[in-house]
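Next up is one chain by itself, shown in structure tokens, the form predicted alone.
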Amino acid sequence: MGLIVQKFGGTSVGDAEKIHRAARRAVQACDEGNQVVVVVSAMGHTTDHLIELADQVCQHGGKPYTPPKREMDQLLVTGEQVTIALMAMAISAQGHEAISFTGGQIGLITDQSFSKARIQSIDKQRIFKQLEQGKIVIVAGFQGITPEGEYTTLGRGGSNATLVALGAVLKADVCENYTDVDGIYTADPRIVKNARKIDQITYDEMMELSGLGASVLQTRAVEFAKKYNVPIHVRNSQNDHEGTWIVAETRKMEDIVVSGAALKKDLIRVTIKDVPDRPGIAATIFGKIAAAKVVVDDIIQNVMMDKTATISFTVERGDLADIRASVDQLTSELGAHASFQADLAKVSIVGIGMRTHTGVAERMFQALADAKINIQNITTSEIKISCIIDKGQADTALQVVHDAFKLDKAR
């Protein structure tokens, strides 16, 4: 008997028919002799609708108001609570016992970072008790609870973190991530029409792609999977085709120079000028930003002739409100000046084969040059190259980079 953790995203449980389809998959896996845990997201666009409703309430009287993150989490966790109950009903209607739990009910403990909480522990005993009784256990994704009993959410894509965290703590044989696509593609197929499904990809490559804009899996979910060596199978909930396996690296995988390309839009560049050029300043700046729970990228520092420095970095547009207060405080304390540039994007390529092949950067830069796309910043790691470009050229950039490495061709 194996143990399988399945996760169904919002589009896979968008209505009663889709919920029953997902329920059939869980029942089938159980009938094949497996213990089954199911993680579900809120139905369809429920989370987006709840956010829109909050926006409407906060616009009342013509004075925009930013709601406390605690209250937003109180609101957003309700979406998954609806789905878990409906999924349990659907499984029961198909003749199999099921029980649903919120994140708090299974003791999924997080820190206190509302809207971006991190999982700290899970009480697996309650789940195992129900599995041993032959039940299918349904768990609300995306949410947890603090030690003090406050509801928290795990950020966009947080149901994937729930999936893999449960897979790790329960020592699952596989985590099946059901979506509305057939697997992981060489690029976003909505933008790049000749994008190709990847059969296998490494944890490291998937972590890079997730952080660079690929939305199928949250980066933290892949980190969990790598740490605990939990294989993830990304599949389409509407068919039985083999999807993409996210696994540990094998020697054969190094023959593929570039595995995929990714695009992240809606970036903001924050530039802080007239920063005193002395030891400890960078630590002070990024310590303040870290305290605001904002992830930064593409950091560049230039030292000027007048012994000051200019520090630039990018953040996602959604983090601008969180970071602005920190930046304003820093500029006041340091006698510096800040500016914010919007309408930027980042196009990237990823592949573990870059470690052993040359000429990769030149080919990427030439493809962008031929398409008259100006590169504003470049960042690299051992297995990725990223370029900051104008947002208006983002889709074209992704296509030309994808074509430059012939990613539509099977390897």
Ligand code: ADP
The other form holds:
Amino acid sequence: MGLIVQKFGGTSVGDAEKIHRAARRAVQACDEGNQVVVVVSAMGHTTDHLIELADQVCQHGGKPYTPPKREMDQLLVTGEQVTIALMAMAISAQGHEAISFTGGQIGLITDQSFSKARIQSIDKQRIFKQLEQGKIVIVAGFQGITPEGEYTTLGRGGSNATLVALGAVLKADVCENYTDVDGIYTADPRIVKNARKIDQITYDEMMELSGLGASVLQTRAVEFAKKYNVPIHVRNSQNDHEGTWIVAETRKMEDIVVSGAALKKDLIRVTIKDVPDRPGIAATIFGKIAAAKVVVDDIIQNVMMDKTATISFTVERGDLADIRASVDQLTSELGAHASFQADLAKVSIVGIGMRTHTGVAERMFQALADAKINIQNITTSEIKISCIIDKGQADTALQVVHDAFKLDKAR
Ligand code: ADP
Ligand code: ASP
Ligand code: MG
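Would you generate the structure of this protein in the form predicted together with adenosine-5'-diphosphate, following the form predicted alone above?
Below is the entire complex, every chain and molecule, led by the chain shown above.
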């Protein structure tokens, strides 16, 4: 007998039949003698639709208006709330006792950062009390509450964070992440047709892959899983195949040089020109942007003959609204000028074996060159190499890099 936390993503609870299928899995795990907690996402593309609706409402006099973040979170938490109640009903209809909770009801306390809140604590007693009564406990993913009682959300894909946080506080034996693919693949199987399912991957590699575009798991959730050593099993909700285990590194795993490739589309390069070249300027610029809680990447600084600097970096399209105000303020304070270039993408390879193998970067650059793809910028870490490229060549880039390292072949 163990404790299992299962999470069903939007596509796995997209309609009544799928909700019943997910419910059956929870009941089955319970019948096998386990205590079961189920985390659910909003049905299908509900969160996207709610965001679109907000965009439609947020037009005034023909001008777009950025919705207040608090109200955005008030809106988005409703998606998951629908699914928890329906899931509890489905489980009850199948003859098993169940009870649903919102984030607030299980005291999932977060900080105040609307739309990107961080989990601070969870009241596990309420959950344990229900589990001890033999019930399946259903929890709304992606949402929490501040100590002041404000609703917050945990960032897109945030139900993964709820899954792992519950796994950690309840000391679950396993976190099962049910989705619409058989596990983690060597690249997004929607783009690379010969991508191969991986049996095991390390937390570090998965963190990089998620951060570099493998949206199947949220980076923050994997980071949390690593910290608390929570094993995650990513599986398909439509079949019983063994999925991918995300685990701590073992010796054997180092032999694999490149584990996977990832792609991020919709990047924007922000260029700030005519920046005075003096100590502390980068700290001022990036301090201001960090305060807007935006992750920047691929930073380049060039110093011109006239002793001014040009600083450029990339952000995700979705983050542009958040930093625009900071950039505008900076340019007026510094007498600098900003420009924004859209339509960039980033293709990356990840593998812990890169620490000990050479020639990896060269092979990646050659594959892109052979496909006539221009590399605009390169960033590396111990276990990843990323290249900024034109968005129009993004899918091809992912495919050629995947092929160059023969990722379709098992080793
Ligand atoms: P869910 O609704 O279950 O949260 P998501 O749509 O968030 O599902 O994530 C699953 C999708 O992630 C897959 O359909 C797949 O297209 C995409 N994906 C991107 N990279 C990978 C990868 N390396 N392995 C598996 N899936 C990936
Ligand atoms: N419903 C939220 C989203 O679409 C959270 C999640 O599915 O994980 O981002
Ligand atoms: Mg998801």
